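Single chain ahead, written as structure tokens, the form predicted alone.
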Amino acid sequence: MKVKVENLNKSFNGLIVLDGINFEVEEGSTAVVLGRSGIGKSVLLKCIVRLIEPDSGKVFIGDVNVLDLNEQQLNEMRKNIGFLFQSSALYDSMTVRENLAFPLKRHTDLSEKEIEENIKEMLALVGLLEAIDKMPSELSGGMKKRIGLARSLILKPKVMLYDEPTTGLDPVTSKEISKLILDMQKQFKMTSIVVTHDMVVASSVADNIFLLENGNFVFKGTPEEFMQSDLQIVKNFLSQKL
């Protein structure tokens, strides 16, 4: 599914965070939204799935404007959208198996056997089948990200959104998560949007990069174009991150 955002605006208490955002992500490609911490990257991601309501604009997932949907229609649309939260958002009181089973039981008619097969398949893909009976409290930060990713992908979404997937992780684990995002992209051929300020992630997974500053994109282009850009704002960002 293609994602297209038109003239998206969002303010909080008079402070403009998103100021007429426009961008497109072609079906099956990966866009990375870069920007400093607190600049509004996560707000943009949450506006796309209406976890935060935009003030105005349009958000198309495929041919459907998400902002026109009622609650029931929105919930139906969200089955096609995976969201990896910054915190991984696992249920602390559930085992890994139960965390992955939750969306399947809620949104499908699969049998218990089919649910178990899906869980084991997805855990094998992220390399954590052995963690199936562990509690979230027993997992490292990197393991939680992997389990969170597995749960986000369990319904085979057509669109995948990643909110700061490597925040708080060491450089080695960050590279592992980046590779995993790339592997999952190739396997499931989803349309993906990755919000980050991590250039390792951006250069690893992006087909296109969008740099957010002062409520709008100041750069749109390929990773190669980004690295070679003469724009001072891009040079400033790179000098802080490299």
Given for the second form:
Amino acid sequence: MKVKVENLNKSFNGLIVLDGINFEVEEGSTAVVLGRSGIGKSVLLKCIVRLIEPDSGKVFIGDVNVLDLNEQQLNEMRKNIGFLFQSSALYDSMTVRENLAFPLKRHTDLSEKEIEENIKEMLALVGLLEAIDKMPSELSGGMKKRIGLARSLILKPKVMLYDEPTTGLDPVTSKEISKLILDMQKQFKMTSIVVTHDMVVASSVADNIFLLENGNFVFKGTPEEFMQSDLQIVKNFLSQKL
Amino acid sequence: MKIISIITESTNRFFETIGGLMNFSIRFFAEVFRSPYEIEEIKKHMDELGVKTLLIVSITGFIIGLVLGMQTQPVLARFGAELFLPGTIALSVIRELGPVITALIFAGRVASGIGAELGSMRVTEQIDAMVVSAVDPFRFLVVTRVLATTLMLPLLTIYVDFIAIIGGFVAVNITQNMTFPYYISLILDVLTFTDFIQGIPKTFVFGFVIGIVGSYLGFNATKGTEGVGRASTTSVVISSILIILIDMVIVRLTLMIFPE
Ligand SMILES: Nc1ncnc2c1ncn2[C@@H]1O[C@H](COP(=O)(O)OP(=O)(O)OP(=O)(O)O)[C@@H](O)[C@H]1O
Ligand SMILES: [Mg+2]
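Having looked at the form predicted alone, could you now put up the form predicted in complex with the partner chain?
What follows is the whole complex; the chain from before opens it.
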């Protein structure tokens, strides 16, 4: 499923955050959205799944404009979408196992045994099988990200949205998470949008890079084009980050 | 004057909250009869509520009965009516003290807990995570908790009534020598069906109020840990006020419907 956003607008009490955004992510490819803190990256991702209702515009997932869907249709659509939250957002009253079982129990007809197998398979993929009985409060930040990733991938979504997958992690763990994202990408062939301000992640996972500034994209292109761009705004961004 | 503006402002906020609570309650009744029912969740919450409150309501219930007995005994003795002591204790406990005091303790322990729990789920994006995984957080988090408090408070109240009556028995035996069967028979002589009608049904309403207030404030907590704290304390304040107001109305109404 490809993702296409047309003329998307969102403002909060007069503060314009998204100002006529247009972009397209081809099926199976990975787009990285860069931008400084507070510029509206999370708002953009949340508008795509309608956690935040945009003021106007269109958001196509496959051929469907999600903004036209009613509550029930929207929930059907959301089963195709994985979302990794900036804060991981693990359910802190549930064990890791229960966190992963949560979507499976509600959206599939799998037996208890099959659910358990699915959970173990997914945990093995993110390298945290031994954490299966732990509570989220017992996990480190990097482990939470991995479990969050496992949970959002467990229904095998066709579209995956990552909100700052490496923020707050040390460089080594950041590298591991980027590698994990690449591995998952290869394995499940999802259409992905990765929001970040981490150039290491961006250059390793991106097919295309979009730089968000003042409500719109000021750069669109491949990672190579981004690194060599003459645009002052890109140079500023790179010099701050490298 | 500053005090007046503070009063008008907090009155406004109070009525705003009441409006929000109304909407939340309507939504609850629209959702509660629709499947899936999440029975496991409801049982889990009821268990937790019991564990959380059993000790404190036991102690309070016993002491209420004891103190009530000790306070009333000299008054009745003045009229030579000490044999009415067990009945008086039981009536006060079953009609009023048991339900209201249990509900207020429940509000302190449980409404604050729900407010904090859902508040922190809100600010750490756990509620958003539920939404994007196509599970309705209102049904999963709110409906289950409100059902649990609504069903659990009446059970706890019956238990507290019983414990308080035992406390009363101890009080009676400070000044008189009375066997437990005789104590109970004196109570059963005066107790009527109306007393239970006065005492038990309203606890369903109190339980509902506690669940709804905690859920509403937690669910709508605003960003940050400060918001979580505020949801928790405000839950206790609002649900306690509502319990006392609703109790007053219900007492008046039941006295009209079931005149003595
Ligand atoms: N629910 C909301 N209500 C009001 N304003 C909001 C809301 N959500 C976001 N904003 C505002 O929108 C702007 C963009 O926020 P957003 O969270 O998208 O930034 P971001 O690019 O993700 O930053 P970061 O890298 O720090 O996560 C900010 O000014 C923020 O205050
Ligand atoms: Mg963000």
